[in-house]
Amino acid sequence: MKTLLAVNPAKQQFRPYRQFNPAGFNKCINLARQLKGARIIHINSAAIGGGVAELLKNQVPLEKSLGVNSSWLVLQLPKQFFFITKKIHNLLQGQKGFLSEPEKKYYTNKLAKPGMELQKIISSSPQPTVVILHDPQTLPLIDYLPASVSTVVRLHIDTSSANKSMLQTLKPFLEKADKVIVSHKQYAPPWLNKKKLLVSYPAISPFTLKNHALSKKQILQLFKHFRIDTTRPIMAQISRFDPWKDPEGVIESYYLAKKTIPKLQLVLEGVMEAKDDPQAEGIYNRLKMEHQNDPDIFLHGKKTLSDTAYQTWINALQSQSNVILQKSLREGFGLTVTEALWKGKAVIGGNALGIKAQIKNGRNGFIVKSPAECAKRVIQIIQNPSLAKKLGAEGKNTVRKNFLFNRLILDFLKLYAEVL
């Protein structure tokens, strides 16, 4: 059985973002032609549930639609691997404690095969390749790749506090490669050499069903299966239910601001896609039996709609709903929050180095530290309209320039130019 597996997302253009950076567009085109004959590899351990097959399957296709030969692998590996890899997780985003030597060993040694596969696939054509090792999961595999690839390690979660002997760990693997890319320049271990890294923000694509625009009568539709009250205000959290996402946070300031807001309802919606997750379903269910009463929140774990119903379903959600969140105490970007934003949406985010690289607090959304401190915004944002709409519009500006795909996919071809 084969432990890595080919994905293929759906074909896309890139011609459409030529709309938002015409001259950015143009070095998107120029830089393609000067990568015609290398070998782009993406590998990630999911291929759908999260921000990282979130953008793989966009970011993929777009490269390829500009004449880039780029592919996308996913690890496929048994559940106690990905347990040990959702510890490394949240050693690295600061939890206590450590990896024990066994751990460890299964760790790496889980990765010798699909290693093996990795360098089977490089030999079988001796052109110029780049392969990008995402997130920790996949990070022992740089000891597989021969000297003549050029590799890229890019990691999605905040490192800001980690754990030092978590990051002491992965250090071996981290300076074996030729670039590092991080979402915020304080996610870089201070022992990195600078010359390799790499702060580039994710995106998201205008074009998706989760992004374009829906009628009033989709929306309707999709919140009456829910069983979901179109006509009281809704706070709604679309995030898994993950502990850095701080879902019991979330459900306290909503008791919080249903003090003022009688009528208020929460959504927290987190379908359980992510087969690299395993620790959401005890959250998820923790919480569903603790909240069991309140016909007022709605906890959304598990998927009854088809994938595309279910993308239609997020977007409907980001647009009725009267304020998003996303509480999290740590967040390497938080993909949710630029759909929201880009939705014209006003966002109440958590303190988080991810969420304030896009929520300028007070300017376009709103970043809290406290649950009293984000039922007060829920309630000022429900009451008043026109400040939801001022912050809405900045925030849709705020991604039309910064985190779209037209951005990303410069960033990214720079840097196979540079590496290679």
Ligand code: UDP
Second form
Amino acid sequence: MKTLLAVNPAKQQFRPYRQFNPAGFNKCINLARQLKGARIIHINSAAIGGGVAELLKNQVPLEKSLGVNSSWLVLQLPKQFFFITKKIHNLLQGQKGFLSEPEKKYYTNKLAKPGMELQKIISSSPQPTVVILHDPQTLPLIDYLPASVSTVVRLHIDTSSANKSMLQTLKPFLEKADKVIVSHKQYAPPWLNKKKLLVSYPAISPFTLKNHALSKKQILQLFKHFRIDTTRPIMAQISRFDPWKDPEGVIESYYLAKKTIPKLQLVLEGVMEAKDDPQAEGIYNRLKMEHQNDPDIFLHGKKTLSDTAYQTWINALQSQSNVILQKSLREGFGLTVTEALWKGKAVIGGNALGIKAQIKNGRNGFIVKSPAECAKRVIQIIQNPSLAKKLGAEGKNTVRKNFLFNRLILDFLKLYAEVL
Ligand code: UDP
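Alt. form predicted in complex with uridine-5'-diphosphate (UDP), vs. the form predicted on its own above:
In what comes next, the whole complex appears, and the chain from above leads the way.
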């Protein structure tokens, strides 16, 4: 069985992005021309679920639309591998503990087979190649790449307070890369050569099912399907069930806010489809057990819709809720924040660097440090629709200027040209 699976996301056109920045658009066209004949290979660990899959689903087709020969491969490895890589993820985000020697061995050894497959793919066609390894799951693949290949590591997580021994374990892989991309300058490993570093924020596409404008009718139909009352206030968090996303803190905030707004409902949407996050199921099951008796808490862990209807549902949930939360304790960036800001929503984010890169407290949303503070902001937003509207309008501007795919594609095309 193959351990690297090719993913072919649906086609997308880059042309509509011209409206956001015509000069940047022209730069992209020129850079793409320079890249003719080169090959770009993105590798990550999940084809669906989570922000990296969401990014690649858009980035790869947009690069292709510009004539760049981009492709996307996904690791197919046993659940045990992803238990270990989730541990690596948690340690890199600052959790206490360490990776044992057998775990280290398992992690690197399991990448031997995909490494060999990758060598075959690369040698099948002798052309200038850039390989982009997304997140630690794929990192040891760097040992299998021929010297002729340009290597980029894209770290999507918040490593600002990384467990030192874990970071040290990954150091040899990171130092081998020609370039390391992070979402915030504070995520850069202290020992990394600054010339190798690129800070580039993630981005969203305004043209997809998840982010385009929906009709009220479509929105209401989906809420009816989930039996959520749109005549009552709704707070929602759309996130994997992950300790760093603080679902417990969201529930605590909901109970506090409900004392003032008794009709408040809470939606925690966290469909468990990311194969590289085996920790989610345990958290979801526990929360479900603890809160199943509250009819105003909607905990969604399983997908009950087709993929297209599901994308539209996330869009509807972000568009209709009175307030969107992303109460993360750590967050590499948080595409859910960007998606909600783009919909002109009032967003409350946790005090995490990735979220603070998007939300300036009080200007285009709120940053909170505790459930009590979060509840206070929920109440303030629900009781004050004109404030919600003002924050949302600012938020949409922020995304238009900084976090749409035209900017991300320009960052990457420049990078490809540089490393080739
Ligand atoms: N998402 C989703 N359904 C869920 C939870 C998340 O579609 O139940 C999507 C969400 O809309 C966003 C991505 O998954 O596009 C999550 O990206 P983010 O950067 O916020 O977090 P990550 O999962 O990468 O930590």
